[in-house]
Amino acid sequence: MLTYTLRKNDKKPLYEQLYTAIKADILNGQLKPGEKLPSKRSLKDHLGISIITIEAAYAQLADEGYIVSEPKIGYFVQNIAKPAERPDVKLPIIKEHEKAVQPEAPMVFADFTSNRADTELFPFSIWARLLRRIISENPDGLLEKSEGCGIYSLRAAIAGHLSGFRGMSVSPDNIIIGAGTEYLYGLLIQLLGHDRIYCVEDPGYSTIERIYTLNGASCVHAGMDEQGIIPSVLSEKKADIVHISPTHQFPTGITMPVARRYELLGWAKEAEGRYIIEDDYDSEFRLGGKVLPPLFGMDGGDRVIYMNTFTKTLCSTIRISYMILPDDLAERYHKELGFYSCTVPNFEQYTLAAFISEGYFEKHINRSRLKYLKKREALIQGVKSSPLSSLVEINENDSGLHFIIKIKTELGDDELCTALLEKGIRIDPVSKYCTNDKDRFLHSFIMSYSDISPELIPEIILKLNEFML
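Stick to the form predicted together with another copy of the chain and return the structure of that chain only.
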């Protein structure tokens, strides 16, 4: 039987300790390909840990292709050198991200391409307490089917939050709750039409274009100047709907000035059926400078669709996003798409409603903002005060969870990223997000720092200096 010493008070959770120990034994050959792992129940008794810990470790190992599950029989060690050929075991399909888990893959200790919320910030104990309270106080509410657009108290709590936080006057009836922004994009296309032309920012977050295309809509690009997306291109490309992030554009970091906002609203009003989708995804993390009000509301409320998510502010596994529709679209939504069941479970809806209305969300945002600000400053100061500073230019903006650095280098963008990856630092060039005009953004890199551990920053700066100088 596998025997490992696992420490309850270790920084690493038990399941990760178990995962690491078993993985090491597979890699060093202690566990041979084809060997059966102990059953969860026997390992539980043997090591004195819970089934769920073992399940999590086995699941992670299986996810990464180290072991394979044979239903009702058990888990077997995979031949990681070449795919096993045991005919009785159905091999998992090797997915793109699993291919990276070859022993020779570099170990990444700083991932500047992840825009995940810092999980350490998530107020888990408060969330768990609210969830427990809701389970015991309102069991009926949890089982009753909610409205398709989400439970009223959550929509009311969001309206209240937006009123205080963004100065927005929104009726809960115009809010549609859904399991993530990706899902809401799909609903929007159903509402606005597959035959319309959707325009996205170039450079921009490529997943948005991918979703429009996968949903059968035509997607065109409009370039950016220093104020954001260029309105004249919208008419040229016959766009009907434009999808923007005026508070903090990804990847350029541009905050769209008021004049450009009015230009865009002017474009929208010029013809029937034109809409602006305002993706306000990290407006909560404005870290300095003046806050501009959202486009939603600037137009009298009929041409802007506002979207935001709790995935970035709370935790990426709590998949709750929302959109706010102008009155006419809201009415049409309830009539034509109102039959769709809400994709967020009642448990999470009630918990989030309580979390917001009892003031925890605001506290959490403030605490997070402070922590992100510190992280950002440590990074920027680290670069500026090191020899590296002569080679880089930092475009700070005042907003959001990423900034741009421009590096003086002879290397191509991909070359530089590959070489940095060897040092354990994963970073993306802005040019990766460009459809046209890649050259304009050459040697600019995106520093998404939300998921970086602050204690690693000195090492990151050291490695960057070693590498560049």
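Residue numbers count along the first chain shown, from 1. Only the largest set of C-alpha atoms that superpose within 1.5 Å between the two forms is called the rigid core. Not measured: the values here are computed from a predicted model. Compared with the form predicted on its own:
- Once you line up the core between the two forms, the Cα of residue 40 ends up 2 Å or more from where it was.
- Annotation: Cα of residue 456 displaced by less than 2 Å between the two forms, core superposition.
Right, the form predicted together with another copy of the chain is done; let's see the coordinates for the form predicted on its own.
Only a single chain is listed, so you will not see partners or other molecules.
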């Protein structure tokens, strides 16, 4: 007979105390698999508790699989296979004076590896005002499930912006909204197929390759010349889809000329099922001259998938991106993948739609472009007017929010980056993003200046001079 001490004044109810006691006996082997438990009536008399209490304890044990009920016979202990216990491991006692002193991480005051937008530029007051108005005027719309491709007003606002800014004629029905381009890449792989060969630029943004590979797709690399990715390599690698950033390639900063763009379009049209993914991630920030037309517009809209994001123009934490699909892919997307829910909250979608359609986005871009241009000029002129100029070659591409400097040094790229980090300056070499031909980009470094404070530029130039001279 089971004998337990149950306390009526305990914080736990009696049935839970009984359940805990029987469970412990099962787990420690006191109650063997197949052993019959006492009947509810006999246990009631033995422990001096109610049948209801026993029924509740037995029911909980049965629900969790510790016992099983056989009708008109009783309750029996189940065979519970406990996981093997880990042997006790005695950790060595480290005396206070033996503890290793961890070196302090260098204080970074200038991070040229950060590509986030300047947070001081974010239009908080306008964004908050629009959000309050939308909450007041459209509470029902905010709480309704949006279409999987995003709310129509945001897609229409994006189409209008692209028409005015990029000269693109786009239907809102071809636009898919998602929380970040990484999410959209995953959708594209499902749409285009895991069995296709995807090609990325070398050097290039390594995250793209990782996403393709982790989604089970085959990924190859194509080298670049002074005009961008080399079309002949795509055929050699038997690529089906190529992922490029023609407006401002990362990390080289190359802007692909029109002739090379037509070469790529020719490659895409040579065989059925070939597509170009055009990543236009910072096209809004061409700081000099007119922006070149996107491949999407040059193509006529059947072989190019256009992608862009608001993380560069607004804020790194506003994870709103979009892709524009050719008509045939858009139709397939809505049939095959339209069941996916949109990953961007309605609150942000409606607010961004109003921000764009009411002209605030264009004003924000113009204001941001002016500030970034001043940062860029201050940084480049600071280098050119300092003794450092004799040791540095600057590639002044007018697009995007980074440029390349080539430094005359006998130090290796990693060695130079480590030494600069000790001075509080973080910088990345182009060779870090190369799979092949690293020597071609030796001593070339990426200067992402969007997150650099203008007030720090004189000190940055001073420290660079102290280090290099």
